[in-house]
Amino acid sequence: MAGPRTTAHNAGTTRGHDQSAATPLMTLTYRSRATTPLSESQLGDLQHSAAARNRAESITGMMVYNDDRFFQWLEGPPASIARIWSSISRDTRHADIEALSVHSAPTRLFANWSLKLTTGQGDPLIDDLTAAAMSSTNTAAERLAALVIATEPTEARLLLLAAHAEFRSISALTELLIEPAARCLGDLWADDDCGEYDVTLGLCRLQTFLREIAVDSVQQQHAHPLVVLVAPLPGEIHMLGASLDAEALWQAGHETRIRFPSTEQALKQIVATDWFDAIDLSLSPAFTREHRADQMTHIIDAVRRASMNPSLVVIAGGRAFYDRRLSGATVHADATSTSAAHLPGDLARAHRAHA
């Protein structure tokens, strides 16, 4: 096939269909090899029929067809995933079918698309993003981390813009590229390949580029929006995690207020003078900051005592909760979030538990 090609079937009524925590979601990724090369028209027919089937099953996702190989990401209700997988496994148009991951998911990454298809042959960005979903080594994120601390960060901006044009999802961009790039920046520092100033500069640039990309984002309608305070833990100088969380919660339809309190007293004053249903506190997305767990515990306890809401829900996030899998109980939070993409679902479950 000549050159990159991207098409998509809009999910329409599927958008937000399973966003509520009441409906469980499952994600399945797999790869396979086409038994015979597919022409442009055959690939179009395949997409059309698969998209119709997905819409009937409330399934959304993406497919990459490149060099006679398929990679597909499916998300939806577990029973629907099982039926789709049974059909896929019997399809004689491909062989060497290998399931790469099957796991529960709190939210959809491709909620707009019943089937997003790309044939980006030879496109290194698509190759990198596809590999990222199949491997613990995210070369696209590593490349972004290096570019974002370069003297001229134009290439980093272009990479992010291209990725967003491909996925058309801030959630996917966040989980598959921006957050991994932030962790890569921390790893560069740990390996003495850059200084802490470089990490902070890189995170600030990622935050700036995100705002450029998200400026035209559309907020979903939420039946019961929550008032959520989003803030980095006082003393935390890295703001990217809070910015990603605030964007995710706003897009999910919640009333989101982001603040950057410099002290514990300032944070307590905020919750003592305004009503919040929940607070999202974050540590650095680049460094684990495990040594701050005790301080976070103390601040969460103090915030609960100061809050106008005696049933305040507290969510904790940051790299420490991604890498070390610290539990919410460790810091006296109601829940933890390992990605901004998952935060709306994490919040819904924690709030329901308080109800």
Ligand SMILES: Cc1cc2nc3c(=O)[nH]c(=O)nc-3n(C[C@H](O)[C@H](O)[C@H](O)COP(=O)(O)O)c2cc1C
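Could the form predicted in complex with this ligand be given as well, to go with the form predicted on its own?
Next comes a single chain, given without company.
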């Protein structure tokens, strides 16, 4: 493709944002894949409306669209970032959405752009930013992971409370900080920088702090709430994933029952005794646990046979599905979920497809 090209019209420009030191600034980068290729005019429309909302939210940034892939850099007040991210991450025009980094920033890089759009590569600034974000770790999550396994986890708790005060969104806190921190814990273990006990301890503490933060959450009204069983796969000792999933589904208005069956038999007993519209089964949010995919497939088959509901919707989650982007079919589930933040949407789609 030819060199960089920014759109001819000025939809993405802004008069510049004030850099008041009092306003905390956050930067979020992500990449994703267009579900169907966008024409030039569709891309122009997307930029036009996105730039208008960004302006209203004091967000600035840029978006690269190349080879059906998106890369976006957003900067602005954390609560605005959380609101925009909630919309972007639910947008069906793209998939395989992966937050690459989120951290506080001293200054804006795109102060004059509500949304700069480029469709080419070769712009040194864009190339540098893309490379930096792709290789950069999620610094806030890395810090949280280190703090949560410290002897005294007070700082981890304070970091989460402060992040929540800024985001004002449990779902953004979950997807941008808690889930990445869980994966960082798994990476620390893989690099021999901590033991398995530390990972389990860290995940438990994240779960405890999240409960503390979410205690005042308000449940949304749902026109057609579903009864959902949320459980870690029997034998999975990491429960943070199930806990985040239960929180997200409850907040979205569903009737959520969380259980921790230790055996396949115990799980079958639960679905044979009570009616569930759907079941969410999760593997560890920290470890990939690919070797357990076969067991998960076997358990899902057994659960379907034992269930009172012959049309039970099954969703599978855990780091394995985040890292490998495996489809539901690989484990005989109806869908997979890469983040608790997307679970209500994943469930709604899977339930519609089943109906």
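If you superpose the two forms and keep the largest set of C-alpha atoms that fall within 1.5 Å, you have the rigid core. Positions refer to the first chain, counted from 1. Because the structure is predicted, anything quoted here is derived from the model rather than measured.
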Core-superposed C-alpha of Gln72 shifting 2 Å or more between the two forms: yes
Threshold 2 Å Cα movement between the two forms for Tyr30, core superposed: yes
Threshold 2 Å Cα movement between the two forms for Ala82, core superposed: yes
Shift in Å of the Gln42 Cα between the two forms [rigid core superposition]: 31.8
